[in-house]
Every structure is written in C-alpha cells, then in structure tokens.
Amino acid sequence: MKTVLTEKKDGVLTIRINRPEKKNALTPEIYAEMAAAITDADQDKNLHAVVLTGTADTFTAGNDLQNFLDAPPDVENSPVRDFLNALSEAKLPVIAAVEGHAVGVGATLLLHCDFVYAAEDAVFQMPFINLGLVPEAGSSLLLPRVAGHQRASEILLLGEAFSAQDAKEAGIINGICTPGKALDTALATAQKLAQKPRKALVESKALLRREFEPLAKRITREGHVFRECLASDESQKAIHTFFDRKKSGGARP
C-alpha cells in the first residue's frame, strides 16, 4: 500500500499521507515523497494550491520514533529536512486539513502552512518536552509569532494535547469544522485559489513569508512586483475583465 498519495484535479495538489495502521506515522520514505511532489507542484504551471492531509481519522502521529531511534536523521541532509525546507519555502499556497490527531511534526509543520482547517474534535500536541527533546520544523521561532510567548511556552514547555479551539485561538489554524469534512473545506479554499491569477498569487505568498525588512525597503520592493504583475498577462485578463463587468454594473474585482 502506497504511504504517500497524490492527486492532481482543478488546479490543485492534494498529498495525503497514507499509513493508518500507525497513525500516519511519518518515515524517510513519507519525507522524501511529500517533499518531491511539492517541489514538483511549485514547477507546475496548471497547479494553483496544495493541499495536505492524512486519513479519515488521523491527521499524523508525527516521527516514528522507533525509526528515528535507529536512524537519526542528518541535520544538514535528510528526507526530513528535505521536507521542511520544501514545506517552508513553497511557492504555491499550502493548505492542511487536520482530523484526528496532529502530533509533534504533525502540529509544527502547521506553522508552514498558509491556511489550517481542522476538525472540532481534533486534537494537537508538541510533546517534545516529555521525550527529553527540544522543538523542532522552526517551532520556536514560529509559534512564539503566531502564539505570544506565554502561550508557546505553554505548549511547548508543558507538552500537553490541546484542542483545535486552543489552536484557533493561538493562530495556529484558521477554523474549525464538522468532523469529516476538513478536506472537503481545505479544498473549497483551494479552488478559490485557484481562480486567482498565478503569478499574482506566487508572488503575494512571497512577500507574505519574507523575512523582517525595514517597512521602506517593503514598500519599494512591493512597487517592483506589483509593476511586474501589472505586465503580465493575467494580470491584464483580469483588469479588462473588472473594467467589462463595470459596463455591465457589477464593478466589484
């Protein structure tokens, strides 16, 4: 049975991970598929979003620890870091739809991701602490950003399961849904996305994720990809389809 599968439908990438008998524990074999298949999705001109998910009932248990035992994983150079870097610098807007549990790397990953849906009765934890381990995927960095420092440190320092109420409310996930449809509602945003015009789209992303700048340096680095968007062709396509729907009176872009 396949660990990792893929689908390519309407201008978006659905990855799931696929290992149910262990919780879609994650291995070398999962890292290293979900990054090329992302990596891929960014060189694809027809995609417009990914979206990421696991099984019906369980999003990941994070690492496989037994694996992770017997193979520690490269820091410089590993399927892991692979991912993550995959993950984090993306070009195409990701999007994760959470059922069941999120655990360690399956809720740090989060953090990369544009948009998070989960289901009310989800249930996440970074438990690093309680192994004797330190946060990983950037989460120290990160969830204090989304979060504040009180709340990460009592995530991260507790290591206890919070709930996807705790998790909207740390700015890890943008909303919550019925039990079994937080893919059906990660993939009505994809195809949202997927209406909008490509290189628009890349490149808000970009601007969104750079790195702190002073706000002047932002400002005129945003001048520059605007005019370069202004030339392209969806770009134009759209104004002139803004200024068509102004005759006939629905003037809203």
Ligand code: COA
Second form
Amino acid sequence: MKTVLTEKKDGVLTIRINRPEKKNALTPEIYAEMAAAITDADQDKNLHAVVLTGTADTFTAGNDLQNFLDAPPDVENSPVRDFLNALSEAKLPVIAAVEGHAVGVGATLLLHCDFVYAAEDAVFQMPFINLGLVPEAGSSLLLPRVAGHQRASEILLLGEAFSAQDAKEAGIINGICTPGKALDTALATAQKLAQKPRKALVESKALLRREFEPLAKRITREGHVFRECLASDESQKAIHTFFDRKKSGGARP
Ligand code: COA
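Show the form predicted together with this ligand, please, the one above being the form predicted on its own.
And the full complex, kicking off with our chain again.
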C-alpha cells in the first residue's frame, strides 16, 4: 500500500499520509514524497491550494521513532529537511485537516500551514522534552509568535497532550469541526481559494509569510507587488467586471 496518496481535483492538491498501522509515523520515504508533491504543486498553474491530511483516526504520530534510533536525519541534507523546506517555502496556501493525534512534527508542521482545521476530539502534543529532545521544525520560533511565550512554554516545556479547544485558543488552528469532517472543512476552504486570482493569492501568501522587516520597507515591498498584480489580466478583469456590473445594475463582484 502506498504511504502517501495524492489527488489533484478542482484546483486543489490533496496529500494524504497513509500509514495507519503505525499511526502515520513519518519515514524518510514519506517526507520525500510529500516534499516532491508540494514542490510540484507550486509549479502547476492549475492549482490554487494544497490540503494535507492523514487517515480516519490519526493525522500523524510524528517522526518514526525507530528511524530516529536507526538513522538520525542529517540536519541540512535529509528528506525531513527537504519536506520542511518545501512546506515552509510553499507558494500555494497549505491547509491541514487533523483527525485524531497530531504529535511531534505532526503538530509542529501545522505552524507552517496557512489554515488548520481539526476534529473536536483531536489530540495535539509536542513531546520533545519528554524524549530528552528539543523543539524542531522552527517551532521554538513560530510557537511563541503564534501562542505567546507563556503558552508556548506550557506546550514545549511540559510536553503534555492538549485538546483542539486548547489548540484553537493558542492560535494553532483556525477551526474545530465534528469528528470525521476535518477533510471536508479543509476542502471547503480550499474551494474558496480555488476561486481567487492565483497570482494575487501567491503574492499575498508570500507577503504574509515574510520574516520581520521595518514597516516602511514592508509598505514599499507591498507597493511593488501591488502594482505588479494590478497589471495582471486577472486584476484588470475583476476591476472591469465591477464597473460593467454597476453599469448594468447587477450585484458587485
Ligand atoms: N514511530 C514509530 N512507530 C510508531 C509511532 C512513531 N512515532 N507512533 C506509533 N507507532 C506505532 C506503535 O509502535 C504501534 O506499532 P505496533 O502495532 O507494531 O506495536 C502502532 O504504531 C500503534 O501505536 P499505539 O501506540 O499502539 O497507538 P495508540 O492509539 O495507543 O497511541 C499515539 C497513539 C500517537 C498516542 C502513540 O502511538 C504515540 O504516542 N506515539 C509516539 C508519538 C511520538 O512520540 N512521536 C515522536 C515525537 S518526536
């Protein structure tokens, strides 16, 4: 059975981690396939969003612990690093759909996603401290930014499991849904994104994801991209549609 399943449909790439017998624990092969799928999606002009999900009762139990013992991954050059690079630099919005457990990198990877939806009985954990390890995947930087220092300390220094409600209050997830409905909820958002002008979508995400820079520099950067987008066919068409509908007495776009 394939451990990563992909499907492209209606402008959306869905990547499903499919190793249920091991709680979707991530192997170098799974990381490599997910990295390739995300990188490929960025080049596909027909796609507007990527949805990342697991199986019915598990998102992922994180890195395969046996693999940690057998072959600790190289810091700069390894499938896990390729995956984290692809995810953190993804051009298209990435939406995660979480059912069941999201543990270790299964939880920290969510910090790189743009939207996260979880079932109300989902369970999150960043248990690195309990394993004698430290936070990874940029989580020591991203989690305090998202959740604040105190809450990040609770999650990373105590290493306890927490609920979907806790994850929502910490700002890690966007929404909570009925168990079994996380993928549908993620796909509904993906469909909304599929209707957006692609260039504006990609450029907006890039601006949102940029590291800190002085405000004046950011305003200038936005201005350059704004002008570039304004000249695009998609933008010109949308603005003309606004005036045409007004002239014919129709609703605004
Ligand atoms: N790496 C390797 N194998 C894993 C795994 C992981 N991260 N997580 C689960 N598995 C395996 C188990 O060893 C077990 O295999 P077996 O049937 O051959 O014995 C199988 O998946 C089922 O796991 P089990 O622990 O029995 O399921 P559960 O429903 O009782 O618990 C979890 C689910 C996710 C809470 C639990 O498996 C867990 O805590 N896993 C480890 C999470 C972790 O520490 N990740 C790494 C962080 S750095």
